[in-house]
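Below sits a lone chain in structure tokens, taken as the form predicted on its own.
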Amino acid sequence: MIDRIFVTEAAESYSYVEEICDRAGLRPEIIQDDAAYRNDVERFLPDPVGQGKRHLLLDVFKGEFFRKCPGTKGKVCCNYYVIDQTTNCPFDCSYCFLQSYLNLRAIRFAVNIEDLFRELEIVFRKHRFIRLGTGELADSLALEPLTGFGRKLMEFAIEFPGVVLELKTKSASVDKLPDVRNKPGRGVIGWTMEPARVVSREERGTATLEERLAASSRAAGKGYGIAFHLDPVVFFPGFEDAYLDLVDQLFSRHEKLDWMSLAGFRYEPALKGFVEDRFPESELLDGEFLRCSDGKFRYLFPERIRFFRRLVKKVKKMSPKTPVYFCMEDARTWDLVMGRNALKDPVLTPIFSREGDNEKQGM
């Protein structure tokens, strides 16, 4: 999965670097900084996006790791917080926005995790409830066999009451994670779930659907809450039955989830060229799209609403106590699919708590 490891001069003295290189069985290549990687390595790569995913850049991050999820302007926000410790991902999914978003093609991994833990401790000691994760700019567990970072972060975070830490992934790398039963905080493993057809066509290098399902059962046995993200829902011939069948498969393993999020495929205009060039066999762009108020292209509104109604009805029938919410959809979509008072539903209100906002402001 990783062919080369680059280490910046700032990171060279960290013992974590040696730990990662030993696990990878690779000799580190010392470079001055990330600019040196861009100038001396990246610009000579025939496929910077694809090849960069096999390069690990170990660096020291000097900014703030913890922030509020930015969401999307005009869309309902689920009040989630994110940790930006790793950027980019070794998996290669056709729909991934990182293809057109990042300006560094290697996987950047911050080795100064003690600074991260000090920052998080200040936040956690002031909280009453906070839900956060590491899966916005990277897969939380794709590099776990090399870095062990998910284990280190979970062991730290679950000692704080009221903390709900989600590790979001498309891998099956859960076996080295700590047992979290009887801990003050809560650990959740969240999987992006797609029908097998989408996994095989659009998600290069990821665990299969069956491997993810099996991993979710193993994680539950170690005390983890389980979350599934049907995001993005991709339209293809027969997609409705495929996603409804997927719901059957998910709840055949778990009677109740900590949460489930839903979202249709959407993309910034810049992503289209990457999909066309890098995934010529993809079905991702075959549907009809309309540019929305946030500048992103989405499937036609009536089609999205019709299918989301079927999907939500199915989920609620199979698991009434599972919180189901939309990611990056506007209030109109919520009203038409979930009902006008959806956000006041007692099943949803715990994970949409805004207490974290108050704590953040008090820092």
The other form holds:
Amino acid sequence: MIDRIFVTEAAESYSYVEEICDRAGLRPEIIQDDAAYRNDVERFLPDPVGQGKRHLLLDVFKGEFFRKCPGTKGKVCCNYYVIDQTTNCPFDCSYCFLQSYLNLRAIRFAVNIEDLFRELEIVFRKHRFIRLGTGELADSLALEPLTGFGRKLMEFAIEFPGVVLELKTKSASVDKLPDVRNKPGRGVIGWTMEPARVVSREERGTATLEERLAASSRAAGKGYGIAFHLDPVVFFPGFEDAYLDLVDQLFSRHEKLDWMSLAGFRYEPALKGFVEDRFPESELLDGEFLRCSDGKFRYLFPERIRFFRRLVKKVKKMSPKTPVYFCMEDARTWDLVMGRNALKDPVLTPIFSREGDNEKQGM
Amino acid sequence: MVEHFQKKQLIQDSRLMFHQGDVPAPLARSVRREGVLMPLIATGGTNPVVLDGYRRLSLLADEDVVPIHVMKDRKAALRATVELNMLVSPYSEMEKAGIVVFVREACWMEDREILDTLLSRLGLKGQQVVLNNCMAVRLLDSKLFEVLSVRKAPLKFAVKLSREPLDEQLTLAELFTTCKLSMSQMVQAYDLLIPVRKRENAVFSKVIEGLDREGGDVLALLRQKRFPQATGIRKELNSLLRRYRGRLKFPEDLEGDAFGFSCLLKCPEDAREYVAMLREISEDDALFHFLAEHVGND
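Next up, the form predicted together with its partner chain in place of the form predicted on its own?
Next comes the full complex, and the chain you just saw is listed first.
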């Protein structure tokens, strides 16, 4: 998965570097900084996106690790916070926005995790309830066998009451994670779930659907909440039945999920070229798309509504207490699919409640 | 050092004629009126090989004398040629690719040197990917290459087309030429053709044959083929909206569950007209069927 490990001069003295290199069985290549990687390595790669995914750049991050998920213009926000400790991912998914988003092609991994924990401790002590994760710019557990970072972060965060930490992944690397039963915080493992056809065609290097399902059962056994993200929902011939079957498979393993998110495949114009160049066999761009108000392309609204209604109906029937929400869809979609006032449904309180909501209600 | 040579003493190498197309009229006028004012760039000895100035040279007679800046080092001469042209008459991306192809194939520079010294002078990123893209242009069919050169196609588009089999390239060249498509229309047409070809498991020529070319412009026809559902919805929508003379609207991106009505009252009589129109709209079953069918809005 990782061919080369680069270590910046700033990161060289961190013991975590040695730990990672030992696990990977690779000798670190010392470079001055990320600019040196760009100039001396990346620009000579014939496939920078693909090859960069096999390069791990261990660095020290001096900025803030923690931020609010920016969501997207005009769409309903799910009040999620993200930790940007790793950027980029060894998995190679055709639909991944990181292809057109990142300006450094290696996987950048910040080894100064003590700084991260210090920053998080301040945040956790301030908030009584916070839902956060590491899966925005990276897969939370893809590098777990090398870095063990998911375990370290979970062990730290789970001790804070009111913290809900989600590790979002397409891997099956859950076995080294700590047991979180009877802990003050809540650990959640979230999997992106796709029908087997999408996994095999669009998600290179990831765990199979079966492996993810099996891993979810093992994680549940350790006390983790389980979340599934049907994101992106990809339209292909027979997709409706494939996703409805998938829902059957998910709920045959878990009676209730901590949450489930849904989102149709959407893309920024810049992503299209990457999909066409790097994934000639992909079915991703075969559907009918229209450019929406936020500049992204989405499947036709009527088609999305029609299918989401079927999907949500099925989920609600199989697991009425599972909170289902849309990622990056607007209020009209919510209204049309979930019904008016869906956002006030108490089932969704754990997802959408914000710090201070209780005080407002009491006033 | 600037020396003077008769045109016939100079060696002209067609591979070094980097600028494609006709001589720009102002340049031709100037050369005819004033002769060659700025020295050409060449490399070599008694009979120097011209690098810069082919367009001006083409306007001269064999006996005409021209000032030449002769540089012994051919790489330095090439760099000077590129720098000068990027200032006064920048190369198109296709022409830039042509320069890179020549330099590499004629072994004037190693890859590393191209990345470090040539690409940046050409205004390109000094990356292997860019070098590979330039080299891919060689795979273009000559007819398509010509069409793309004339239209000053972006390198990325040319590279995409270079990956097509030769017979598909020929079909595209023919389509682009016969339909007289502009650069952006060529990009659109190709974008539309790709998924249709895949869906129909056909080749471009079959897809194009299947279009009713009598019935409209090729892009509109391709759009209908590429987006059958959206086309159907839009047709229905247009027929619904037409009756209300631009007062009734539905979101362009179809992201909505309601029609919007807007009007401007210029005189009191307008109010009566629009009230009547609103009444008509409120009783228009077709509008309600549209919403119920497409967005499930009851």
